[in-house]
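The chain below stands alone, shown as structure tokens; this is the form predicted on its own.
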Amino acid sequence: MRKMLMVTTIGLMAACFAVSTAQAETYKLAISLAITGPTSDAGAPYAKGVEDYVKYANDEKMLGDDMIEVLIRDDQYKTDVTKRNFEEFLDEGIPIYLNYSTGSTLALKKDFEEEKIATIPASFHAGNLVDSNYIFLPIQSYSNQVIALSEYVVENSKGGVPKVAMFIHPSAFGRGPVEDTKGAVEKGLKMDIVEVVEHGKDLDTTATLQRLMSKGVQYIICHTVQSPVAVLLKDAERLGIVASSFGEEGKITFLGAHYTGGNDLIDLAPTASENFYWTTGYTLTSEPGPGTDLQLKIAKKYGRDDKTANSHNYTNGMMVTQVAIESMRRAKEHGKEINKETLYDELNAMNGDNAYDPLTTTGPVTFSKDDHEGVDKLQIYRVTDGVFKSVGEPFVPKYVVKN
């Protein structure tokens, strides 16, 4: 009798274990990005941020017994490779997708619509949202970042209407904010855009800087990536025209949007980057706070070096993954299946009392059917003694553009 009871008990335990195992699900998250090739200086740490937060979510059992598997592919910034990767990811049954570049996000926009899959890219190009229902920008668009910098110039410049030049990437990524910023000027932002410069691949911007100085330019707002900005700053330093204080007469004050700054810029132009003004919607590890604590904890847990641990691109990759996994967690909490439809609905409901604070951003993530730009607030940072430090409080641009 006792032997039979023991066998029955073991049998019941085995059955319960089998049911528990059968109930546990594995959900796939995927991203295609430039781990090598152009912009890999951003893509490589970004990929590590994605990978590490998935590990952290699994270790912390954010989805209970369910697990998340992340598929990370290198596309070398090639749109045709990104498209092929995306199609293969769909075959894996992904319920949400993380994309990277502006070019591939624009090229795959119709695919996202046809597949009805929510997509969170690394590109903050405002044009991503035009005629799109399924693309969600993590933070304010590049256009609104450049407008925020322009507003800062206007509010803090002395001596009449400030003369500004724009230094941009020769692509849709770079050109996107130009017309929106000109639109803000037409609506009343008192700033004179003297010239828009699309940089090339040359390693000398001396002639460009001398021409802008001859036109009385006091400020250069950059919208590109770190490398050409570093060249610009080092040439300006050599010419002795980098302003040591904001709006210094006879000198140029340099400012930039998200991908122009961060610790990589300081590494590339150590002394020339001093007093560079920069804006983003992400918190930096150079500022103490819960976001910094979380990021450094995760980086240490998964063995990342200091350069990666303190990269804002690592933060960026981590944050988009936070949003994706939070949509999964909420769907599960609400008793829904985790699929493309439910995650799309959960993202659109992420507002008001349901806004999401990932700690890694300067404000909460808020999405709705009519607003697919996540974090509304931007922070101005300035390089001070070789470190980016915040200037003032996070704010929303007055001339904000909504698509």
Contents of the next structure:
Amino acid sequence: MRKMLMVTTIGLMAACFAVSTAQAETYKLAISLAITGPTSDAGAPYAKGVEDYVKYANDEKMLGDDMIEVLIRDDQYKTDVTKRNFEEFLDEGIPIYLNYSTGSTLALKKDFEEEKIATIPASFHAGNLVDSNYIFLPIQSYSNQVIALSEYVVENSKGGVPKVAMFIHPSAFGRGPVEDTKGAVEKGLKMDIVEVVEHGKDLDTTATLQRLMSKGVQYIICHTVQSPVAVLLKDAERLGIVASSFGEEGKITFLGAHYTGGNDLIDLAPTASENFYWTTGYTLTSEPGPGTDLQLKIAKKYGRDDKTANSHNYTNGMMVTQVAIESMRRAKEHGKEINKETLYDELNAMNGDNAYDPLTTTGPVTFSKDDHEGVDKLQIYRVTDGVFKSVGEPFVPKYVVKN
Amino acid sequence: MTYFIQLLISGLVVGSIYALSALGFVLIYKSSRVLNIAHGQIIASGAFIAYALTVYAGVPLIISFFLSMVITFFLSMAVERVFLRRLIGEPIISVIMVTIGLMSIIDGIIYLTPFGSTNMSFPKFFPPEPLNILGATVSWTQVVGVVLTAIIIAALSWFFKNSTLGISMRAVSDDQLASMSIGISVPKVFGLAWALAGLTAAAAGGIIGNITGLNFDTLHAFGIIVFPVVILGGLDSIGGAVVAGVIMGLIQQFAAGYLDGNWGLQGTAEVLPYIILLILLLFKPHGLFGTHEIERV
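Would you mind generating the form predicted together with its partner chain now that we have the form predicted on its own?
Every component of the complex follows; first up is the chain already shown.
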């Protein structure tokens, strides 16, 4: 009798295990990005953000018994490698894809269309959205970030029409916002764009700064990566032309879009970055809140160092993963199969009452069929005593451009 | 006038740093006729070694800076001994391919460390107030860059002109077979050339790192940025590297100061040095001071 009971119990347990195994699914989430090579200072913490949030989602059973497997591949910022990685990911059956650079997002745009796969890149280039149905920018485009900074200049500048120069990266990434900002000026933004400067690998930007000073430039809006901005700020500090308060007369106030700022800029130009104004759609750990608490908790849980834990690129990686996993969770909640089509639909439905607040951003993520820019609100931050501090409340730029 | 002086001084400063960065190329080419494609990686390594000694080991910055030069001296010598010594006598293209491989290896090693994907700055060492020269401002880092370049160039010039080793290196540069026949150790000369190139690269890395901050992409790019300087000066001329460096620095600064932003021009500071390089090479194909080899058949 006892033997029979034991056999029955074991049999029942085995049956239950078989049933639960059969029901639990594993979904694949993939990203190709520059963990080494150019821009890896952004890519490496970004990858860690993706990896850690997937681990966290699995540990917290966000998809119930279903698991998420993350595939992270280093493409060294090479588009051909990104394409190869993407094709391998497709073979793995991914339902959603996270991409990285502007160059590879533009190059693979047609592939995303053909494969009908929702893609969230780290690039906020407005051109990504032109003739595209499947690319979703996590936050406002670079163009709208630069327009937001321009609006901030116009609203807070004293005296006449503010004179502005743009300091941009010599690439599609850098040039993207120039025409859109000029468009905003044509539409009524009262600002004089005196000059657009495409930087090189400069060791000394004295000539550029003095030329701009001689033209009466009061504000320089930067849209590039941190390193050239650090050189510019250090030279401006040496020349004694950095405004100590916004719009200080006879000095220049420096501002920048997402990839110009963050702790990396302070690390590269510790004193010269003081009073630098920066905009992004992400929360920062220097301004604690529920999102940053979550970020620091996750970073600590998975053994990340302080630098990574406090990097806005780590936040960025985490946030795109939050959005991707939330789309999976919603599809499951709605009783749908998790696949390319359902996740695409869930992303497009993320608006109104269904908007998603990941807490790591300065506003909710709102996608729709006609709007593939996620977080509409941008926050201005300013370096004060060596850390970025909020200036005012998050806002939506008025002259925003939608593609 | 102050504007002109500022551009002049900035041009001289940038030119000196270009010259210092270009010296490593010239030293290796001068002795072995090899272009070291991994030179930018050695520049970056020098900067990171100085930073690691200062921040992680607590060595004062100035001592770290000189220690990094010594360490890179021996590291480069080791690289030559391990990877390149056995290629003596092989076609030059093979050796250049090895330096490309070396570039990938150093890249890989640096990406395994925090330096590969993190931005940093040297601790503050120089006074924050700039120097004022005739109304123009120069940072102390820039002044040190110019002075260091001058000292290294003077020391190398003396070395090549007066020391036995230096004269041996010139002899090997001139004719390897003849040098061997009179008892000069060609492998030893190659090793020394690489070591000296490493030393100058570390010096350049320390200075550039102080100016731009420590970002691997930015630092190793200088190995390529100074290439026109090396070509313009003449691949095997130390004096040529200095003159070409200063010419390039001045062209960049004056183009940025007077041409860019005027008459619809943009980016001339980036392009003009290359245009002038091309024009000069039409008339002086071996560069301003490069050796013009004549082969009689």
